[in-house]
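Below, in structure tokens: the form predicted alone, a single chain.
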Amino acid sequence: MAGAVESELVSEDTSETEAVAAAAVGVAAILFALSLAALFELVTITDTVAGIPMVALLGALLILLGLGVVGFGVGSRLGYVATNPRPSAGLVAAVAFSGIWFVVGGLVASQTLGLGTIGWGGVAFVTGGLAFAVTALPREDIGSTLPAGLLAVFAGAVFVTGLIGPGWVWDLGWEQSASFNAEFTIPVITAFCSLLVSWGAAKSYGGFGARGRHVGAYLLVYLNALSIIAVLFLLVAFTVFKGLPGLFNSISFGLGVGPETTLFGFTFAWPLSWPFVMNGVALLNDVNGVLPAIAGTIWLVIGAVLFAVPLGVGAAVFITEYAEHGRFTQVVEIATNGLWSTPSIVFGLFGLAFLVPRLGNGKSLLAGMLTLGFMLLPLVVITSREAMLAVPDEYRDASAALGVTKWQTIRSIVLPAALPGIVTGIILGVGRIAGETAPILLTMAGSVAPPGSQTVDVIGGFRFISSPPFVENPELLQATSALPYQLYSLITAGVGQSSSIANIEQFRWATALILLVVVLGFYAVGIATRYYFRRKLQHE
């Protein structure tokens, strides 16, 4: 009887103990995304809440995290909280912390207490030292915590009594001029200790011992999952909320308010005038746009999968399905590898060389597309290769056992299943070849200002001729503009200074919220193509 009470009351002090921990990871992921917002200045370190500085609040809520931590640490050491840890926390951790505190052992001796770099150093390897024994000789709560706890402790303590403040600003003494601002400082070792901190309280609340180890793993794996999508969220929320305004600029909408257009022998008006989508750069415009950069964007990418993606699948079933498997291979597979990893600007300055003398001895969008070609062109014979690769051996079989030829199988039955792969590469390079810069810059922008508002009319003009090749295009063999080489004309070679753009940084922004809209376009194209793909082969 005596012994079930007591295990009734330990498990109620357990559950409160967990309940308790919880709520430290949970207060401490919150620190962890405050800091975030801070870094991207969401939020800023002059503010206050409830009265309270920023700076003051983070430095409590560290102290009290920290406290909390080692609190864990000590009841579980005593008794007071049922656990199963280990006998030491381990040679990883007791490394990493004694490398934490080696750092900030220095920095307080060389900044606060100005001794050179014998005191220093000395100091440095003392705390170094310190938290390698208290991390590796005690018990795992002792070790994980402790060190953790302080850790945090002292960042709040330095931001509570202003050691740390907003005005604060560490000057390197480079010849650059270099520093750190409190602006960047103060997220950073926020978010560095609230990190810690919910790795030691995620171990107290699994009990330590192996339940604890996974569970502050996860929480560090999450954690960082989640930072990684934030940060793309807030660069992607960023951008948008900085290019609305130019993106939006003198829109309406209304019966004959847009731009006269032929249709069949019908001549009608838009009922939408979209100034910065549907205009170009001019003098003349009461508002600019970038519709030529537009279209010759999407025409740069169009004419790269073109001419890239036949020739980078062909030469992958050439490779998996009939190229004996040995040195040949190994070459090629090396050598498509070196080639993804290239510099783009190796590429343009290949298309510059070998391309533009060759195509009318002029920059143009065919040399444009060609060497985005070139480029997209190891990623398409990498990915279409392991997609094939993956395809079990037993779809040959099965098919060389009803007689078909091995062309068939290939492309009845290897091509469609590794369609969804190669789909999903094709994205990949993609993505990378439209926002490219340099081979544009080398092989198809015909000078630093944007063109007018005439676009490329790369379909109205092909024309047949009496002579071989019997059609021809002038269109690709004239230089025009692309979104990520206009931004860079506006952003660096100072286009746009002129009266013809009112609000230059407006318009830079609105631009490049223009080139995320066309990339993520072509991700949905292709996303959406892989989906039908693989429905159709899970429906087959």
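Whichever C-alpha set is largest while still superposing within 1.5 Å between the two forms counts as the rigid core. On a predicted model such as this, the values are computed, not experimentally measured, just so you know. Positions refer to the first chain, counted from 1. Compared with the form predicted together with its partner chain:
Leu78 shows a C-alpha shift below 2 Å between the two forms [criterion: core-superposed Cα displacement of 2 Å]. Taking the rigid core as fixed, one finds a CA shift for Ile465 of 2 Å or more between the two forms.
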Given for the second form:
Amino acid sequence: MAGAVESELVSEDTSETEAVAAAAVGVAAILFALSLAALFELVTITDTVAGIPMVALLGALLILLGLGVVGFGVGSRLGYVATNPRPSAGLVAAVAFSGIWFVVGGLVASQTLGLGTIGWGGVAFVTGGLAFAVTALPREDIGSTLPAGLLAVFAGAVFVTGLIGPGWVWDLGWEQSASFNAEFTIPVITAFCSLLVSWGAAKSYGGFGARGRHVGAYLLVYLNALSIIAVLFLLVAFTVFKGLPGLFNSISFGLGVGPETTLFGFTFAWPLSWPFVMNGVALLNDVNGVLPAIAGTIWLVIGAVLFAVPLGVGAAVFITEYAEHGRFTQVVEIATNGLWSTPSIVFGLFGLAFLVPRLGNGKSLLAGMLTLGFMLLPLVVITSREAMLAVPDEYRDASAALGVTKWQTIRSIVLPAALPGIVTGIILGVGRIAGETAPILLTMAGSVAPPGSQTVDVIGGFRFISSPPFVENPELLQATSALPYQLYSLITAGVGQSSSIANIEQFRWATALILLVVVLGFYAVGIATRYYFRRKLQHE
Amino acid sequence: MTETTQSTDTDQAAESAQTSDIEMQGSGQPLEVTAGETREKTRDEWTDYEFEGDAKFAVEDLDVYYGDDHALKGVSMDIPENSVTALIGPSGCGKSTFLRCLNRMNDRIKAASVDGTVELDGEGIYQDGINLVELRKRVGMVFQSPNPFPKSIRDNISYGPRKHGDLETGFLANLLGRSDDEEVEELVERSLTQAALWDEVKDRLDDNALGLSGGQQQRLCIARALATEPDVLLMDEPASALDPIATSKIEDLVHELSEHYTVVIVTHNMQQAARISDQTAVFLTGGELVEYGDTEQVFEDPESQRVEDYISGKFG
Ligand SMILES: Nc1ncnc2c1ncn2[C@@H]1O[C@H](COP(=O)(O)OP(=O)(O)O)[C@@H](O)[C@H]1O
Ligand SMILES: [Mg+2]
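The block above covers the form predicted alone; next, return the form predicted together with its partner chain.
Okay, now the whole complex, with that chain kicking things off.
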């Protein structure tokens, strides 16, 4: 290999320089997390830590990091640090940095220096071009550290000198008079700069070259994944913290404290009294609850699944295994995809105009179930079809060669192999429909906060009658409530204030938490089912 | 296949001067002759094979087309029962196609159309009113790559008989006292023993079959085919995806099975064909059956020059 630089297979002097780079990566990651926390107001930037204002501290850290990374790059260029840089940091990095510096230059020129359009445009182009040149032209060690490090130093300096301090506001002057305030701007700038610096530091840690790029990319992917998880976690945690007080209001344990239930003729009292999930809303209740809405939501989902899954899987079997591949299956595919992206309010309107008049001419649980079932149907078809197409043809051939008929093959080989995929589709679909508000509003919703006595009892509602169809279930034809609908009404319409709910704010959050728990509960059931079927198909 | 290419194959085949010309024409279509192959006219007597005993299969003038592609041309051969018949030839010459004609698996390929007659025990299998379930029960098949179902070893074996209604298992059968659990156990042991797999898996019959090694999976597939008690076993390069040890196990197995079963095996490994078969059919490019006869004769003293060239490795 002519011209290839021999590098050691085992690098021995990993010690100091790598430790410095690793420390820089670590500090940058901490800074990144800190700024995320500030963004979600877990940390207040107006605070002082050990007598130093938070903003100044962030700025100082940024300057330190920036200088460190620049120092590493320059040291590498001058040969004090052993690395394997490429001739250039590459076009992607150059374009990215020039874009960033273009924005920075433009903002400084227009907002701080107050230049006009031509002025700030010129400055922006100059800074952007400079950044491009600095990134693309020198060796990789300079190109990937200098623009990132200098940006951090610049941002840090702005914070330390108080150019952007806690009281800073950038009024955009739009009609709605939108503005960026310090609580938003400072964390975002800090997060962005620390991200760039940590990338540069990670590349330094890898010694630039192929390994450096690998480490840099790895860091970005990792930080990205972590911040997604963090946001999710924050969202759930926020709801839980807000909802817990209302949820566990006057909960008590002990023999016979709970409500009485009659099952198969036996009457027993629950050893647990949990007013929020066992009561409805009534004047005489000590603590009001959402039992009717919980029952409504659960029955709604069960009904929709019972309606949509057999139909959807059946349709998928037909178009995958029986129908000729061609125009017809294409049309069906387009139609199902289109149905899946149809807005839910359209389904609701369909339910209101078509189902409600035909089902006892009033909003009812059954109409809600069917409407949500129609919503669920396309996803079940799509995912079942994908799952069945993914079953290898070898299985079908093997079965046919044994003289087994097509239908038996589908039932005993294709469907079991496709089940985990089908269940995945149902899980996703249930996640969507369980939280739907609009269709329920139009097809099912009765009073916002019904009393506990109006809880639907679908199982107990079945009754035999002497004329066709010989069974009836008045419970299914009753209007009832569901959690998302109740939550919506409590928040937007201000319903409930006048009723007997004592602490409406607490009640809302507890309702939201219960909705979250119910949906996650369905999730858990689905995932357990999928795990069970998948285990059956696989060896350990 | 255009008219011109077809006529070059038969009429002008001996004129070697035109070879290059002919090969040029074949662009887009499968070449009639591969490089290094001599041109000669196939004679009918090369495929005449006299044997004692009954013919299991009698194939007459079999033509198979995939759309316009003429994949098998006028193949006629009788396959004797309780013996091993090897089908050899370069890839793409129609061996698998021929094999699939014997249990009508070609029906599953939409583009395929079959002309001619195939008789199993004297009954035409392409006549109207044929019972495909019964045909495939009698004619089992093993595929090139092992394809066990993602089920337990036991369920793989009992799958065929259960679906045919020969065995009843499951909840309802248990309830009605008609469960054939014991018969299932017997069947599983018998089939696995026949396929020389019983000792290796007898303690793990409830494990998923996908956890077996490739060679074990292929023997499981053989056991699965044997479980429906067929007369014939069709095998399409059953060892081509396996290592040498697994291959030799399959070869031994084929040899033992030929005492009670009629085995038709496709292979592109000529040593394997020479080792395990009683008679050999050589298909060559273009979907022709060129020579068919006693394995020893075909390998040591072939009548066709093309076959001799193929066997000695000049092309293929
Ligand atoms: N399913 C199919 N559809 C269309 N053409 C096919 C199909 N299977 C095989 N063929 C064609 O038929 C010819 C013979 O194929 P095949 O029987 O698989 O040969 P072999 O098994 O000897 O390698 C080839 O030219 C191949 O392209
Ligand atoms: Mg083949």
